[in-house]
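Take a look at this single chain in structure tokens; it is the form predicted on its own.
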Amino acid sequence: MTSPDFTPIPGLLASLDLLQITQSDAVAHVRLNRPAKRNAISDGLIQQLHSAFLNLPETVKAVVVSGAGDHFCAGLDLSELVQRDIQAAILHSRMWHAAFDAIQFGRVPVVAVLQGAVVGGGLELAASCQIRVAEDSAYFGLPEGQRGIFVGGGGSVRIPRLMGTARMSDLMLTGRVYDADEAERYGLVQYRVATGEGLAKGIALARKMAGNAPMSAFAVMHALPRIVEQSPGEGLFTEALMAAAASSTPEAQDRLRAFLDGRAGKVVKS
């Protein structure tokens, strides 16, 4: 349950009823709707969520996703699996590219909410999210393997970066199943509750988040995966030109300036 100072989005928000799509101050909350299906991806599920990242209000600065029930999301709705060509199932795949690459390249970052089945699709797109918070239930697995098929929503790309090639491998050749404690060992999560905190984490961290200058956020949303993707040399000249320009805004100057002038905290130990 969403804190009750969050309060649902009007207008194309609001419309899209596979979500529930609520805000309070500059964090929003979009809660995967479909728990009688344990939020498994259906075709019009992905398309909602494109449609939320596309068209988040400006004054969101950050987001919370989370699954409703007892389950974050179990992966591709197998009820509505169609025999389709090459060409369909390519175009199908690219659906779901863009709709992860929409959160993980959007405006804002993402803080993703685990708890019961992460698994196939549903760690696709937990992994599209810069931040992800896992309570005691949550598992992990792509089954994949087992049934026949290969992931498509951009898992062979982001997983293996948090992870690494011969885990995922693992997984999905032999079924292998992750709990929690193993997520975080692996590098899926960075943040470990129990079962029922998850959300309020996980809204500390996105308001956490929010509190950022937004160019320093866009630095790390969009520069730091695609720095430790190129060479040592182009990596420290994309470097050099994302501090320029985060250094340069009016916003960084006013914070430099209240850190010298002792009006603002310095780094300690929690």
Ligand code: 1HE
Given for the second form:
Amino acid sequence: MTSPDFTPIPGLLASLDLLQITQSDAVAHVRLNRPAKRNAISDGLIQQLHSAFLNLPETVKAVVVSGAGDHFCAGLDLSELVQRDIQAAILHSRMWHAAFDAIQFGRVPVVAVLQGAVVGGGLELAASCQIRVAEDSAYFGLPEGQRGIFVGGGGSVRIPRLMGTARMSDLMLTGRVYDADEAERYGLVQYRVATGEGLAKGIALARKMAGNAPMSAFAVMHALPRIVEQSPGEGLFTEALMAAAASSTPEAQDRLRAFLDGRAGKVVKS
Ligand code: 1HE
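With the form predicted on its own done, generate the form predicted in complex with the ligand in the same format.
Let's see the whole complex now, leading with the same chain.
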């Protein structure tokens, strides 16, 4: 359930029938809405996700992604995995890449709230978000290895960067499934909460992120993942450029002045 203060976003986003998209203040909630199919991602759903993230209202400053029902997402809709020629299969995978790039490298940060199955393409979707919150019930697998296929939604790029190549190989080659504690220990998720508490936690985190200075959020989303791919020398130079750009914005100047004047909060352990 979304909190009662979330209301549907009208217009194009309301026409996306496989999603339920609501907003409260600066936070949008994008819910996968195929619970009967465990939110399996059909071609229609991947296209709607892409469209949703390209068309978020300007007033949205952070997003929560969740899945309706007991499972976050069962991955690729296997009923649509028909025989495709090689070119069509490449284009299908590239369609997923475009949608998940729109999430990872979009305008605003995204929190995924995870319960039940977070498998295959569902884990790839979660990996494209900046923050992941797992409820007790969440479990994580890459059954592509058992289905005779390979990841195609950016998993081979994003998942080893979260938990390492060896662990991803283990999930794919042996069918191992991680529970929520293992997922946290291995870096797949940053937050662990009790069953039923994920959405409230995700919304609270999104509200915090929505209050960040836009250039700081932009730097974390767009510069940081690129800097870690650069050589140290190039990374340090990119960091200096990004730091100079961020610190010269009016928001940064206001926030720095507020701290020096004693009007801003100190760093506290939560
Ligand atoms: C589906 C899918 C699906 C459920 N595609 N229809 N993903 C997988 O290999 C995971 C496959 N799914 C499962 O292992 C289980 O369904 C779950 C562990 C997620 C949930 O189990 P359960 O007992 O709650 O549900 P269920 O009875 O298995 O499924 C309910 C319905 O959802 C049923 O349809 P129904 O018409 O018989 O009611 C299932 O067929 C349907 N369903 N999962 C299609 N995935 C870009 S490349 C990405 C590659 C991948 O993601 S590969 C991994 C695919």
